[in-house]
Amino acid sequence: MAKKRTIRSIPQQRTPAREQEPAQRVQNFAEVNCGYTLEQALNEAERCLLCPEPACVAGCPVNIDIPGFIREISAKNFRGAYDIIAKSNLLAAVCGRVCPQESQCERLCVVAETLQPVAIGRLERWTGDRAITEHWTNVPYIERNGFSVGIVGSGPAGMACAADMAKAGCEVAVYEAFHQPGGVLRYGIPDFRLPNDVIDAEIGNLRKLGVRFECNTLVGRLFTIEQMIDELGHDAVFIGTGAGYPSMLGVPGESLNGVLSANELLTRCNLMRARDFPNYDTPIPLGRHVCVVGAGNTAMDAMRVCLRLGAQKVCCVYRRSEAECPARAEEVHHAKEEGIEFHWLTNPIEILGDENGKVRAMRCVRMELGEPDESGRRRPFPIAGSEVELQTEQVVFAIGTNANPIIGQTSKLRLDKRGYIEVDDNLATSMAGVFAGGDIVTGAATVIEAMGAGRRAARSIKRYLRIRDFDEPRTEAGSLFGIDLNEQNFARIRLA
């Protein structure tokens, strides 16, 4: 019998991950975090107390059995560890890289009350990477039920919903506006954080489940949501298009040559391969001095991309202090290591141009913090007479995104006052048979939260289509000979 682990008996130090040196990595797009070796993974797995009532599971939006998969790593049953994760999450290698574990599962880790929390995300990534290397897949026996489900958007929410509906026996078609599937994973996250081959491997697992991807298909232009049901023959539709419509600040000078959104910058670099110009035909305008406005993860990605594309100086301009910065601490740390300059408590008020209409500087005002606002962060106020000019040739806005209006403009779906799709507690929209989830409902959130929404929507779609969902608990009515009492005297028929 294995000896019970205690806070004193486990390794006291969190196992560090291997990383490229800063001077080396700014010259390439290879991954910064090189992941754990086998020995490192085994050592970190020993730090888990294997709690019988684990709080960390509740912190995971898809409720992965975290102690369960870590126990299997400790037992060197690595395939078993992957199988446990795959029951809840088919994108282990993705989520292990980009999810903010420090504010989700790791925040609730019991070990964190005394020591640093168990590196759950790094162990999940290690398991996912091993699954890719060993070509492990979890393809269950699937009995087709004749239903067809259309998924709009191939990002995390769409992929999670597609996987669950394919496992339930439905024919699943995913419609993606871009020429490659992956959504924000593909266009929004650089290779040095999430390599494309990892995305390709995870999408390959969906194809093995029978999911069909239809790229270069912009729903709302080629056909509407209504037509997906009335003409394309889908019995249900899930909308997971994300919120990729960029926000701008609305200051004078935004139309100058040299101003763009982080979404455009990252899409050009990542999906359109502008980083390999001229081998690829996508150019990308880049000044020697670049200012990125914002301090979220997208801003960090944009700044670090600019360095790798050859910018001599890159700075972050953020109206609050570092304490209010929404980016992951690891991303800020990496940006600082790579030489990014940070101008905290600084807010742009005008972009200045030269005689040719190109950006030459950005006028800013210094800020001070007052009481917390509705976001819980302290509200910034300008300091009178504190204006400064930052010399720059490029301004990149990374201050958030909005819902793309195309779906709302071309369908009869009810929207909220912000333009996001309105849903009920079951993620059902105002249109029968149409469900939505992820950023298009909530606004920008994390990858794993979007996946959680996709899985919730899949459960609702199963109920709508009267498909037995074996993942749902039994009702209080009980069962007779294995048949739920609520389902007796009921049979589903389909007309030819």
Given for the second form:
Amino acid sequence: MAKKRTIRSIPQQRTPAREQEPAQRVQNFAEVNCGYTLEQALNEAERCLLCPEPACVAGCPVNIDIPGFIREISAKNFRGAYDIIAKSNLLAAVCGRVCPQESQCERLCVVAETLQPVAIGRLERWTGDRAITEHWTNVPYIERNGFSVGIVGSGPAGMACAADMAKAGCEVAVYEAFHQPGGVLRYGIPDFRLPNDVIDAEIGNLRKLGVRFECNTLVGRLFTIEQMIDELGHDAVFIGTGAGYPSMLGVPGESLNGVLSANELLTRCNLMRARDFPNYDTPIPLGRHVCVVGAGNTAMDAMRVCLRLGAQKVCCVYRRSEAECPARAEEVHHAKEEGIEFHWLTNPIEILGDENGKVRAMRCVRMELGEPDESGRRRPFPIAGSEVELQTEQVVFAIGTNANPIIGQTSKLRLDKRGYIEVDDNLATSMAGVFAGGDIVTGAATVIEAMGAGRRAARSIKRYLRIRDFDEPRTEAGSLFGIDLNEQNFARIRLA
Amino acid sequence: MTEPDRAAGFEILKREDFSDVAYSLVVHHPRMAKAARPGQFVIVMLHETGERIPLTIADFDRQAGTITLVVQAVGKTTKEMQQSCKAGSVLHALVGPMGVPSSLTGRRKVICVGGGLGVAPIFPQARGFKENGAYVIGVVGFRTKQLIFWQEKFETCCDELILCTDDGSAGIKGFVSDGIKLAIARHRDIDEVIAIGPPVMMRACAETTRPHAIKTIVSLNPIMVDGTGMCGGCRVKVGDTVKFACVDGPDFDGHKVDFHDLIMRLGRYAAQEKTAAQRWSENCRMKDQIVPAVRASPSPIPTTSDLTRELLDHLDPFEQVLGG
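The structure above corresponds to the form predicted on its own; please provide the structure of the form predicted in complex with its partner chain.
Every chain and every other molecule in the complex is listed next, the one we just looked at coming first.
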């Protein structure tokens, strides 16, 4: 082992990642962040103190052994680095790109007490990308256990759960309503943040584990959750359908032509390739001036997509101030670099149309911040007489989503007041053998949180099916009179 | 992109042409045939670069494991489907059944109204009502006699069938709303009217029944992308609320639907629709020419019959979007 690293001996500066220049990148859909080179990755890996009791791991929703993989990068055992990540996370290339590391692992990095934190996300991405280009796949020896698990939704929660269940030896089928798997990774996150080849590669890895993807399958309508257990022979079901149903603000003029949800804009552009219209048949509305309402990551994606589709001016309209903005700092920074105009403390009150029913302007009111509300953020109040009119031809709502009603309409699962699926601490729903996780339980959250939920649900499903889980440390609670309750041959009790 | 499990597609077993513009496709999908209920729809993608278009399920056969779609060739996708969908060919994507099924129980006497493209999808409703013991009055409307289809199918499940043609060449001369008036005059105890067709027709039906306070259900078919409640493109105003036709509908109370809003929103891609259709028909002609030495200047499509052209000229402009 090399000599011990100290805060003084490591490279003091965080290694910057290569990026496309703003002026150039708004003309294309290629990735903005080009990732580290080998030298850059090695340099950044040197910055990790390799703490024996790492704080960063606790910040990772899937608990990747972060110092472990960084140590392997430093030792130039790149395959080893990938193997360590893959133990906890099959989607290294995805998560390295879309995780909000600054509020997770990197926030807890010890180096950050003095210097900038180790760029854990960029190193994870570099390792994941290397695995794709080198065609590394970790297909462990899997002993089939005869169980079958059905997974509803092929987004991050479903993919994470599918990977764990397949590795445990179950036969896994993932049902997806769209014609391509990937969920929000495919329809929501644009190519300049997460290229399609990366998603394809990660899904390819799942297939190598034996996971079967069944697209064009709308669970609830084509068959119900109950039928999945009774007729399709699944021993357990995981529901990870996401939140879906986009919110509107409820101001006059929302049905004018040129008003749409960020979900619609992004789905048309990303999944349906409307940006290549008319080579692809799906059209997309094009406005020279676009206003996007909201300031989350989806809003940033929507605005940057509009720029790339050829909009001359794109504005962000948000009722709170920049300090409350829920998007990742990096996304806001990228958006600003690309020339997005931010209207903080501004709230739409009406969308105005022309005689043909097309949007021509949006009337807004200026806001000021009062006392913090239940979310801990300061509640905005309108300032009387401060109305302004923003000229715009298109209004995109990126103000969050509500629960998708289909599973609720078609099953007896217990839902909460807002229509999300009710689960206990183990992510078990009110129906035996049916588990749920991700946005359909919590409301809109992040990719990695959904993956974390998928993995937690997988652990619960293993316990429910009495599959021995080698990854899980044995706890006292798992043993009764010295009998290990996690043993596979322990009497299997199925609740009716 | 390689996606082995979606390369197969969905096989078309049979195709039937009703006229120069209307055709039916019988598609193999046993699971869907089993799950489908009257009032539901599917989303179809013809090929990998295609768009997703909603089509109402016109019929399903649980024994044969098939569903039937009736399509009117009005937009780029539906024209292309007319040209390329044959028995033995496949649809790239087919997902459904979507939407909340129609409620068909507890009615004693109903009128099932279908106009134009809505004639086919009203059939499963009429049959469903009949199976549940209701007295079913069918009102179906066509432009002219040559365009009539499925008359015998309707006769098997309707206690009365009122055929309407715009020119009077068959049945009564007039629109389906005239047919409804006739039925209401004959029967004083109608529980419900259910109408499917172009928005203007459904609006006319709702206005016809409003004075009589007869519950009127309309099946809306706005522009959709995913059909699963995710994009909100299909939002419609119903009374004071905004609903998503794909997951909250497609059936709504016709007396509460804001048809003006629906029609305006249906036109929002009209320009792009036209670009796509034009480009496609030009490409088709290019392919037809053996040696396209010089790019041909645009000229009318020579194969289109006079009847078709007349029909296309008279089409409700919003039906363009409806048909995809």
